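As a starting point, one isolated chain is supplied in structure tokens, in the form predicted alone.
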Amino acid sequence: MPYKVGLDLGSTAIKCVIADNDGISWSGLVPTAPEQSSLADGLMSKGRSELGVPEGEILPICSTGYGKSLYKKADKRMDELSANALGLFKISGGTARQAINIGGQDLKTLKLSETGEVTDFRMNDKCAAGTGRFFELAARLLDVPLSKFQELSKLPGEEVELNSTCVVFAESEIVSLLARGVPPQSVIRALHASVARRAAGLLGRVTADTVWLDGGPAQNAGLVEAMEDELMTEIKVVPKPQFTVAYGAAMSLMA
């Protein structure tokens, strides 16, 4: 079986993809800590050994992500950016125009070509706010475990907004809003809208039928739906979203 390894060794997490040219084959995540090739290669052997890839047989592996210059085993070193665009290419099958990426600490947006190329790409990471970062934050803020930002959002509860676009402003917003007695799903479909408008605003203008969306916080429906809201247009999830750019990785490596 001709299996490729793609690694994002990303901001907050380390994620590793062993893909054929069937798709992704196994994918698995660990949070970011020192010792990051270490990290890199538990995760490759722990897939090897769910797939029955004996551990002397040879995988090539491309990195990429912030860190992808610290892992120097690999046999190809990549840009996250192209990385990025090739894995939401292979995955729409060819269809992706337009997308939206939100990483641990930083929000991109991407416009490709009928051949996959990127024409435009605009990205925020300057700050935290509208990252996945942020959605840690505020989870801690409001005592809610992330996997629950979905169900709360649908919770009736007075509607607020969350104006600061500094991640620093926005979290003594929170505090203010929750001081005041504000229930929790009304700071978070607050803080879903303020990452649509700051996604959108990035973006500009939609001008494709679907905007492809992935990451980690591209998990949480009540962010899709918010998102939809403000670009009044489709919002497709990439399947296993968080593994978009490793998977990009694997595939810059296939024939």
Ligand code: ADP
The other form holds:
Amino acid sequence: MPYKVGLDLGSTAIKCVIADNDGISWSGLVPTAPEQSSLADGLMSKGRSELGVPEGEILPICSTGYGKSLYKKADKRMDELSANALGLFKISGGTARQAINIGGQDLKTLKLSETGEVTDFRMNDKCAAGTGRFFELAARLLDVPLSKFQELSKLPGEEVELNSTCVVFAESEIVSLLARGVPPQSVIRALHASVARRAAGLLGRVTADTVWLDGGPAQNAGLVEAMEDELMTEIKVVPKPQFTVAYGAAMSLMA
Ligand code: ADP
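Follow the form predicted alone with the form predicted together with the ligand, if you could.
Zooming out: every chain and molecule, the one shown earlier first.
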């Protein structure tokens, strides 16, 4: 089965997936920057060469994400919600019915039909609270890389809350907690709980046995636990949660 390419030109990261019928064969990402098209081409060339795809072989490409129209060479464009639903549907073996996607600058919830179509969605892209941008801001203030959040959130320390629903106010809240001597792990736990509350609020009633979570921040198991506590239901994370949307775009090209 020849490879298909899914390109997700997201607000924060450009993701490329090269897939066949068995799943993701190659995936890679770069931070979003001007010249998105050439960044996407660079990723794709890297994937092709690592997979040993011959120079002249043309692979069909589907682009998705905020920047999908910027990639002129795509054979197909797909909206990110449909790509997300299709990717999740395939990865979950057709079982996903309710999902949350936390992106760099937005938060989305979706419901899927028994055939993998989007039947309902909600999106918050007006406010950075509950998005990857909130995590990045906290990482800067705490001077701790995002990849350490999960590990740190397990350390003992006083329980505090972040009450601001706006990132601008949450920033001052974090600064004053740190000035008071509150340890980073307490701030991180409060941040996880705050994002979990946002996501749960947008999701509304849990109607499925399992809620699926994807997007970059889904790599943080501390956040996943906070979401399970908030939603009081099982949260499942796909193996490469930042690539679900790109994978769905690639899957849309399968006959
Ligand atoms: P978009 O499609 O909007 O570009 P992504 O799904 O690619 O968004 O997610 C980007 C976000 O993922 C970044 O804002 C960052 O906060 C978050 N992120 C990336 N890696 C990690 C990680 N290891 N742990 C937690 N968050 C992460």
